[in-house]
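We begin with a single chain expressed as structure tokens, specifically the form predicted alone.
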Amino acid sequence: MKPSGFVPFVHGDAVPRRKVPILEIAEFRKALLDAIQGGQRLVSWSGHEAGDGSVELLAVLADDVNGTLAAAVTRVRDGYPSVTPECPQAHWFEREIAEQWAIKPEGHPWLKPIRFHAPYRAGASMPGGEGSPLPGVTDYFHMEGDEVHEVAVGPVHAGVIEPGHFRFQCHGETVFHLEIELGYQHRGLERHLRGGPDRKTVHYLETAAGDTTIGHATAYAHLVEQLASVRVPSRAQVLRGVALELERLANHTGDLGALAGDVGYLPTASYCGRIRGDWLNLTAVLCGNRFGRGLVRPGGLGVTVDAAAIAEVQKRLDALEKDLTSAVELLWSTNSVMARFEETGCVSRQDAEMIGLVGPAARASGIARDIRNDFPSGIYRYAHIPVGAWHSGDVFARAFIRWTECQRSIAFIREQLSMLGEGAVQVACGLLAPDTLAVSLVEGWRGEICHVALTDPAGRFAHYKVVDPSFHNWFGLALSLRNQAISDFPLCNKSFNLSYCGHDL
């Protein structure tokens, strides 16, 4: 369905910037409404000055039935309304607007800063200060009534986690609203990105979350190749894959085992704690970095990956998957662990859709959304791995959807891996297109990454946004903990693992 006034075109394709429609503000706020109820996904939604004084709201929107996006700007200079009242998907992305380019969307339910730091535009200041409407940076929800009390956790925590603050607001030990602030870790990396690329851009993204680092150099590569017309050779295709699944394989041991950590079911922590590390150890035998920085780059990879890598990455396969299966399948066969994961934490189908929940979580609550099947890029055109969802939107759905992918991704990596053929593993990529949008989507282990780039006439980044998959799913941790004891707090956040750094940038 071709969303009204949005240009549409394919993922993998570059628009000249003189193809994507500038609406009116009312013009696109019915369009992107309308292209939400018609069941688009709102991916991308940022801004950059326009040159005249008002700011250049960019939003892309994704088609995941028919595999095709489609694109939209509008100019604002200090407010517009707010669409987030009808478009909760939105909610994120209009606050992140306001706090940059200190543009008030009017009506917005909760308008607070998300990262607190000062306006992107020049002479601006965020429209809130004293006497304004607008919440501050130390407003929080609040309710009022008998045996009401709040709990503030974080942002400095027991432990080594990154920072992030949450403010339970509860009625005994039921929680009946968490208000997550993050921020605390904000970089201004996609400021730095602008001008590039250059030496630095993609060890920036490589390190944007750094558990995720093949996930966003990888949306980088895909997008610096859109904007340069080059194709891949098959094999750096193939190996890209390879490592993106390693990377989910060693990110979903570890949240298996953390999850069994939480409820103190100690043999499977202990396995997949080591079993985590042996995951990261096929990726170092690739390219040398357990974590995998270095081994993607434009054009193919940064790393030239010989027969006797391969050959150990095979050796080790088949039992580092009679491992994992040894200690996931204890959970699911010991009843104290069942009884704290099964109706705990829950999302319905109907809210993940509404808030936009992407990954693992948006697939436990039913959501067979994936982007390796909707939007496939690289090896992904070729070789299919099964979607896999699940109904309940709880944490037992949640790892068990983990465990699912493992096996997947186990047999992806097997089967590549047995048809690799030989041949380059890299080509230079040239000058890129002047004044062009570029989409990447790639399907990260917490699931949709999207990076959204715009050139200058000179073929340099003008504007890029990263949208990590954390981005949209901080939100549906807050909805798991509705009615919930608070005890079940920890279990649910692991349940999620969400990214801070991811989110801060």
Given for the second form:
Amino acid sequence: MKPSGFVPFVHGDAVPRRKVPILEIAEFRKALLDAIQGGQRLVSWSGHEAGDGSVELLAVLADDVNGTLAAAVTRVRDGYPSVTPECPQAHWFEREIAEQWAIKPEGHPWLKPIRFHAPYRAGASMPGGEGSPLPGVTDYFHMEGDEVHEVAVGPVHAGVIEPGHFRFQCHGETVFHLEIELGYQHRGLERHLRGGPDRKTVHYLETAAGDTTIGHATAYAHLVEQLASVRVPSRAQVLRGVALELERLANHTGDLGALAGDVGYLPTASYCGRIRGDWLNLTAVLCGNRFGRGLVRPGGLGVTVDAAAIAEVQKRLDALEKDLTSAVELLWSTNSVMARFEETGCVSRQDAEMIGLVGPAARASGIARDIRNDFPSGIYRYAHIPVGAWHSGDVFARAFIRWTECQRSIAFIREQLSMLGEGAVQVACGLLAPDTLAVSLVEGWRGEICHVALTDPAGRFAHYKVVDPSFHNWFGLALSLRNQAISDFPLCNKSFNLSYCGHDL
Amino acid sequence: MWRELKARMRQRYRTYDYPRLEPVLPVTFKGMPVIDPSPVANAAELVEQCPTGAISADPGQHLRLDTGKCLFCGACERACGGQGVRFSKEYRLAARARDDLMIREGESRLADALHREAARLFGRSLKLRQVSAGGCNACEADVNVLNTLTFDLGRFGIQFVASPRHADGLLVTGPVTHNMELALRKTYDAVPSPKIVIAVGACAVSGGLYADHNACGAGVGRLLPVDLHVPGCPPHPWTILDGLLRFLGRIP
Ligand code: SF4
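What would you give as the form predicted in complex with the partner chain, now that the form predicted alone is on the page?
Once more the chain from above appears, this time first in line as the rest of the complex follows.
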């Protein structure tokens, strides 16, 4: 029988490639659009060489309500009718595919490069652009009229921060439109994952977005473990969860401090700056490195964590919780802070759904979406962290959500460490299943991290796709600036705090 | 106001009395590698496991380790059971010359001070412009952390400024992606002379994991003259601070 749609599967179960249906483009589009209409989400969509000169496009959908995933592929040569007009959340994926494979999504409303590199297909060029692309050089959305002016910022910014280019179309102080061009951080990471796993693979993923070392390393480890059919010892599962929540705490704390700093409220800014570093120090107690390098490895952990280290984390956790509470609660009771946070940079729930926001940014717009709850793996299958959501979609919501998540992460770590069992933390991963598809989802501190891999007949990676939460969310930042004073840009930007290198890879 | 004062009491005084007191590092911290003088039987295996080619062996199986490339992942140490190479807790890793990062058996060279004229110019006030050129935001984060209360970089007269025109030099992170090359060069050109360049992290020093990528260069040194190298992936904030102060002749 000819397959008629996407093949459903459970998160954590690898799928033999022969079971992934190859659909005609018309059928593929229809199945994809129907699924999105029905409330599913696009978590990954990417291309790879099909071998016959065409490019195979692999899409992975998530059904958050039922907790199932679905996949299908289609083959295209030069172009196909774009799905973005009917499914805006596909817009960035289609731009990425166009740039990487010189495949034109016909009718895409704003087809431009996202990373500014030459296509992977030899001799091809990005539709509309010939030769080697220059970073940031593209056809910007542009407004005309009296008193309309353009402000350009970056790639090098004023702070200690990664590079990106921002173009504002302003009328007086009011921003009508913000266009974000990235790609300055493009290191060509994904292409070097093919043929792996090898001695470099885990290090690539630990540095895909360095502030999300645990998140990406966990996604990678979980993917390999599916392909190798190994069960990770429970002590390792727990400690991975603890490390993931410590990473969330460090970054959320840093963001809360930075938000306070951006509205000129220095007490919280300086306290949180210090406390953030102390969360990183807790990760270093576990593994020696503040960012958790070397902690998560396929099959479990790369380090043995002794009882003294656990006791040290437990001890410091209590003090840090009190310090953090005292620092953050100042925000909510300070009128000058609240006046700047509330009703600044609003993203409506409808817009958030439409463009497929993830993580705290989605939850701040009222969408209770969280991988730890919807597609749990590892320890999260046994220990639930309640999902918080807030309705207002403004800077306040994005700040407040972070604070709720901090409190819940602390409670989770405390509980998990109090009942941590003894035992091994590592099992060996043998060869990976050949010709198989694996998908791995992790709720990193910025939101959904998705890794997708296809293995070849020898069990090596034939294709590896990383989707950092920033990939979904950069456009959310652009939306939050609409009709906003340009002076609110730093504040809005901090409230998203997205990754440049995680996007650019 | 009362709430703020209460919080202020709770938060206490947090600035660490560095360099008078030595920093406290976690027991599992990996700092300066120590190379064993005897030849290592499975040297080839160690070399094979290294993700960045940082460790190598001469024909006599004697190891050498380039901290400028090293991720401090410990794979080599585990493979030889600490017999050929082990990582000490020495956090002072920065060096002036790229060659000084090559560690052989015996002593390594710490960064020495700038020449007198430069120390006179920058020693009491150094303004830096930070440029991330493909950094993964770990180096950036641990540079940024120097501005927090714990380290309080400002008390040493070192400050990050918003414009290269106001800067005495650049602090660069990342392997230098092709897409950042022009921006980095322009930022460097905009810094008035005399100026310095500091490379922070394995990527900036040598390209690190990304050294052989088409989309990247192999570190800052390919593009600009580097005056100070700070190894690590990412370097610990104390490693960076030590490097800066040593460089300025502020600590011996
Ligand atoms: S610790 Fe350094 S030298 Fe040793 S294997 Fe890792 S990167 Fe290579």
